[in-house]
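Given as structure tokens, the chain that follows is alone and in the form predicted alone.
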Amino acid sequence: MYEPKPEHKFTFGLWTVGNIGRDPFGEPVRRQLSPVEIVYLLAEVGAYGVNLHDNDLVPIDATPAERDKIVTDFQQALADTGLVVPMATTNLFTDPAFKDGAFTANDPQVRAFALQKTMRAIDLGAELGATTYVFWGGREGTETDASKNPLDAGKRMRDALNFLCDYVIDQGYDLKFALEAKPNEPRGDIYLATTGAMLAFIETLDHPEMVGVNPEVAHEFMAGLNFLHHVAQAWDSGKLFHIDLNDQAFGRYDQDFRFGSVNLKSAFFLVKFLEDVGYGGSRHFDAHAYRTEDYEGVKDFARGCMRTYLILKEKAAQWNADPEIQALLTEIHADDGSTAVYTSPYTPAKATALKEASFDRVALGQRGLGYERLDQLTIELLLGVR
């Protein structure tokens, strides 16, 4: 019942299932797979697509001939397996040249190099068929505010994205940008730290219609925020262009755990939201297998991400059809229509009538709302006893 199908649009990055288990305190525990091997691994577990940073596929120091050979081999693997590349992005955080950021770096040569690298990576993404291009500013920040003026940094980021939007238009690419927020790590503080900040920033761009967001579960949890609320805001704004699914304990470093493995109720309401509103984009798992695993364990991890999503999708349909839950919701949201005369759109007559209306303030404060029962019913449904 929980086998992934292409219509589910489950994707993984080359950097996720290809993670070799290195961390700041330990050496790799898995051998490095080639991009072609990763494509076949993802096909084996039933994924729909594979996403990539430019240097996940093509090493930063590859010659043009090497680059073309790598891309040709990768495209052949895609053709053999039927996998697609819905999203691409640029690595602007690993190379030492970007130690002070890329688009916001103080050095103008670094900023120019970052633009050059991104244009070439956009070309690669378009060649592979990507229609979404993600920007995560992992080094766009500071450890000390003595080093950068945040107004200057914001202007530099805006100028870079305006330039790249114009480049995409000039090339005729079918490509939209999605900005990914994170509060910190690897920088002490990263600019535009939350999805809400990104949404506000987008409206200052020359082509805001081309730019949306790519919210990530772990990144909002790192800031102690409710991920669902940020996803809903992005959806309401028409800006949910892509989404990164994983899991995370609040207050920790960026853990990138298997989807639904920590905060199951939060994962449930997220899946329910995406399915209820009809989100049609990729369900991208930006997560990593435990360092304890070999590649059989990595396959278990990938299958687990997709299986959990599908189980929660089924649970969401069950929640929507549960008679007791729906009866309680009807009671909670009951509306006798008596306030309709006051609601938007505004008119002077409505304002006058509302100012003169009488409300039983005491009764409003005394009414029980039934949220405890509703939440318990949700828990029982998730625990499989309903």
Ligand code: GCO
Given for the second form:
Amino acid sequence: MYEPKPEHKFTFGLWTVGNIGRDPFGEPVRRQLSPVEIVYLLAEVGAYGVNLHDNDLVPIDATPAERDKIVTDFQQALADTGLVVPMATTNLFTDPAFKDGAFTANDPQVRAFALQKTMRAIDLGAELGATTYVFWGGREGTETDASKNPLDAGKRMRDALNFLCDYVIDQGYDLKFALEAKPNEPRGDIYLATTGAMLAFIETLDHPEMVGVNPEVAHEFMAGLNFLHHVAQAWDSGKLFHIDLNDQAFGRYDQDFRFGSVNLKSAFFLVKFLEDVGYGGSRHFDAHAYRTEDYEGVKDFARGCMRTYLILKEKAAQWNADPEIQALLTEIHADDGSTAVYTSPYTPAKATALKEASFDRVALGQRGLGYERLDQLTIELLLGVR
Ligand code: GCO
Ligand code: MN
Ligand code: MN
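Beyond the form predicted alone, can we have the form predicted in complex with the ligand?
Let us now look at the entire complex, which starts with that chain.
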């Protein structure tokens, strides 16, 4: 019943199930799997697709001949398993050259190199069939604002994205960009720190229609924000091109936990939102297994992400069909239409009428809204007693 199927569009990055458990305090705990081995692992657990950074597949110093062999072997594994590559991205954060950022680095040589690396990675993504290209500017930030003027950084970022949009158009690729915000880690502060900031920035680009967002649960949580509200704004703007699902305790380091493992109620309302609006893109799990796990544990992690999503999807359908919850919602959202004479669209006559209308302010303030009951019903549904 909770078996993942291709239509669910569950994807994982090579770097997620391929995470070897290195952290700032400790050495790797798992063997590095090859990209081909990761494809087989993902096929075994029932994923639909695999996403990648250029260097997850092709080492940064590979020769052209090595590159071609690696790509051919990878494509063979995709053909053998039926997995697809819906999204690709560039690693602009691991190499020391990017220590001051990539598109926003102060050194113009670094900025040019970042553009070159991204064009090559876009070619690779297009070759593998990706239709979404993610930009996560992990190093695009500062530790000290003495080093960089944020206006310069914004202009450099805009110039880079405009250049790359034109490159994609020029090549005739069927590719859209999805910008992923994060407030910090690995930089002290990262520019365009929230999904909302990205949405505003997109409107300043030459081709805003090509560019949307890739919000990530953990990133808004790291900033102490409500993820669902950001996803809803992105959806409302027609900009929800991709989504990174994982989990995260507020106020902690970047945890990348299994989807739904920490903030279950938030995960529920997120899944309910995505399913209710009919989001049709990838459900990409950008997370990794605990460092305590071997590769059996990694499979448990991956299966858990998808299973939790599907259970929450079922719970969302149950919530939408629950007579008591729905009756309460009908009451909460009741509208007798009597204020329509005052509200949008504006007319001078409506404004005059509204100015003269009288409201029973005290009664409005005294009315109980029943949200406690509604939330408790939600909790009981999630706890499986409804
Ligand atoms: C992170 C980010 C990354 C990006 C990835 C693809 O916190 O490290 O979420 O995992 O999503 O680089 O752009
Ligand atoms: Mn992340
Ligand atoms: Mn991410």
